[in-house]
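The chain below stands alone, shown as structure tokens; this is the form predicted alone.
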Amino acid sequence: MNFDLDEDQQLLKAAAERFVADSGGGDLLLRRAARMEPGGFSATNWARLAESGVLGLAVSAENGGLGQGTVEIAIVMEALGRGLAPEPVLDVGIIAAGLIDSPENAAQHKSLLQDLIRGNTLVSIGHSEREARHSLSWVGTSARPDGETLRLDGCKIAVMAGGGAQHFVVSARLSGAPGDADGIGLFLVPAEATGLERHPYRLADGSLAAELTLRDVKIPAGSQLAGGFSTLKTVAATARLAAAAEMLGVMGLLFDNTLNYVKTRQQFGQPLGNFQVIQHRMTDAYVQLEQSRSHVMRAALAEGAAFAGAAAGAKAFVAEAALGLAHTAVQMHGGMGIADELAIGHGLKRIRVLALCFGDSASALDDYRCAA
């Protein structure tokens, strides 16, 4: 099988790498400054991503996006991961945009999607709940019809990029019991809605997430998006692949930095890399990196019904491998490995956040086994 990128894919990869380079990729001072901005990322770089079309990467051409496939998504996310880009492309451009991207949605929803693609508005998903334990179908938040309106009650945790979002896609239950796949709806809720309380907080990687409390939040009945749990499952599979690809990019950065360090750092009159135990550890890290690349490639090339299982498997494997490689990188650098002065610590923290995207490794592995 030929795994070479075609001309369009090579251009897309080059564009993503150029964005990383031009936006100060590798400059940790700029990254820390971006994390301190109101949304937890650089507004200037967000506008540049929108202009390049990256925010519409996974959106269908009919709705104004690039309509790219899973291979192209993996290519871009790996490049962004290698550059430790703080912009929430995964949370907004892949997940939120994917939930809104449907030909059955109303005109106002498509208009919001256009604003998202252009970088004019920030939309994030409120789905996770404390009782869910990584179960995608566990939704306790309720949506009660009331004439021409709907009333939402519940609580959402770990709303990624939710600290600065202007709109939320909230999952809520119209019928059934928590854990049932049937009866789940997706609803657009403006951040200023009466009864909605947002509590922003920082995640390990410095990104700005939020917890949402909905107390009798009243929204128009037309705020419901097309689809439901089936749409959520489809987007979750794509998100798992994107998260695995971004972790792969971070792994490549950490491996290269660590390899360069052990080749130049002197101990007992010789480079650290001359010691056999260091060589063994670096060999193991290289194997983790290349096996992760194979899993991401396999998932990106999977088609039809096989894709969700392959994406779950890739996410489960890469999350564990990435954490293992990151811990090796930290240990090789000693105490400086976890400090903010080096990319190593930044990469480890980013991997820890990505590893929990739509479930931890154990839940992703369960989904992989069920799909096999």
The other form holds:
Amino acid sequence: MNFDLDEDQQLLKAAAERFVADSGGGDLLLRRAARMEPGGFSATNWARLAESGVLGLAVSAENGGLGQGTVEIAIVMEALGRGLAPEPVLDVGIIAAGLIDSPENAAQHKSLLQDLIRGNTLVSIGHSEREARHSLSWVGTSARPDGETLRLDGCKIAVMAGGGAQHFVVSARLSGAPGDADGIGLFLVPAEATGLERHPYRLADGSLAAELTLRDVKIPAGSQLAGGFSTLKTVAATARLAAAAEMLGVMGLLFDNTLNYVKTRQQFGQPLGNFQVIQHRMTDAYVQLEQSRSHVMRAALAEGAAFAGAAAGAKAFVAEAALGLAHTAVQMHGGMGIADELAIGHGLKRIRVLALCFGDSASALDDYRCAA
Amino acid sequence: MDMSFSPADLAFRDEVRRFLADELPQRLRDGMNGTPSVFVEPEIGLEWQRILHARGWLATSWPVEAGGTGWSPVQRYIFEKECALADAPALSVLGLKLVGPVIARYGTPAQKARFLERILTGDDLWCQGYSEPGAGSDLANLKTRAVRQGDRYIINGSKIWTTHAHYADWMFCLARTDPDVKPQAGISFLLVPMKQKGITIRPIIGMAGDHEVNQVFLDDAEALVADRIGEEGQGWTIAKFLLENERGGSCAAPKLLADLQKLARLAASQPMAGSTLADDDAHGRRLARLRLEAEALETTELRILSDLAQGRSPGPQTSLVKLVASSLRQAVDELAVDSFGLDGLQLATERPLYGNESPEPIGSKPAQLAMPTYLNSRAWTIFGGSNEVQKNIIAKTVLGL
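Same protein, different state: after the form predicted alone, show the form predicted together with its partner chain.
After this comes the whole thing, all chains and molecules, with the earlier chain placed first.
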């Protein structure tokens, strides 16, 4: 029974926090400037993350990654959350890399994966569809084998970091009907493929997402990745833990800023924090923060078959707690809370996006229920 | 980072499990499960206490020299968890967890010799004289007055919400010995015999029909100066030690999780318009949310345990455990009432609700227990420092507000 980080984990945490500090974490002017760069984040910081190996944090050592476990993922993601880092580590380094990283893909797609890890190629996932809402298995996009090629048709929404991606991992159905777990395949599609129409747009957190329309997109049969629905489920579990950890980091930032604000902001001749109604709201927020930390730790330490359920549970719990805390943070800041000039609003907007990563909290809760 | 127990701790857990399997009579388990109030009646509790005492496993929070087990924080946690999961009677904390450690810490050798052993044997039952009609959350405002006369104090005033005063041989009582200093400084910690002329007990019946608490009137009641713990005026410090000692480690989550698991299983037996409650998504999600909250609490409790096991004093998360655990207890008990549908409305006021004399339940025994358990459970966020007081404490001591 020991929740202390070991020496390597402490070093990793320090390195992640140093990255955030050195890359201007919390500096909203730098953050805005980064959002205006082509992919919606800072290319310089992306290169630094690649150099430190973070983009291959969870990728197996055989495929050129660091092969780190869930505790390490949580450590890094919390630090990035705390710094409101705009770089799409979750979408690219955890999710897209996770979908490609398997022994079966090593022969054919290792170089792409290494380009991803080195920060040279941006790959994002096109999975969600409007009709699916939050169902993981509702894939209507079709993939038809045609000789040596495959033809893809369909529409993908909320492709995170998709605005600047060079490749997409697209889920499409080889057989069966939407909702079937069987028959889903994963396909690598270059952004410039003929018939692929990309519509970039901004999400609440300022990131550059995309909607993809695929009209008879021809790709070589070799573009099919190993795995299908079960791969998606495995990667979704890791992504849920990572999203929960990142939300935990944002919560910590918002909480500390708000606590500091209510101690210094004077009204009625005294600090706001002197009022009991403020104290109790801050206490509620503190409880949510600590309970969320417990859930992230619990999921990060869950092993084997228990992990997916624990990650779904942590995501469901932390998403609700984080939104509650962010709303409190806005409210405690009064008018300043709704201005775009403080980290508070940016934190709320980032939490909003993370809260829908692989399902809203109701669907994560249902996955957690079913896993029990 | 690891959340697992060492092989030695797992061996200890197995030893506790074997002991519970062999030594905890079914009658006592039934008594525990059939008790809707916070503490079991002495006829159940004392029998279990004697069994534990015979095994040397009773005083888990006392120093070894006072007759304690000398267990590590992890062993204490494991023991408490296994007892809760085995439906062992929840023993009255008044002697064992509250006044016992106080006497062991602040008592004179003569006081230790006189009181501690009799707490363990169950020869003396205790009650707590803290709250008063005019001093609830604002405890320092207490008015009960103790005036020294020779070798004794003459005490006048009234104590309220006194759990099991009607069984108690002794009360540990906060009384004002000096009205002329600031409120906290004028309080002393006195041990008052209950079986005396100056003590009158008025039962207070709870809304479920249970007689658990009382009002106690002290009219020229007497306590020996020799039975004062600590110095005159040191009562507030001692009372705070008692509270902090109580907050050391916490093991509320395992029982909450076990109760939620029972409710999950129960849902399949509750009919619902051609289907069962287990198929109701709204119910399933409510249950799942509570389980998530309880799992977070369990991990928070284990984080505290990890600090204690590493020889550190626990971090600020200790303060939120009572707040979260009490609210969660209420939510679980409320879900239980709702799980039984209209059968959840029954309220049998006869006691006990276990044994051959207990009234016939409508529907099932758990259905009969749900409403009184829920009603009594509203006390969780009030006693031992209300949730509002807990929040004041967290705001001040943890958040620095």
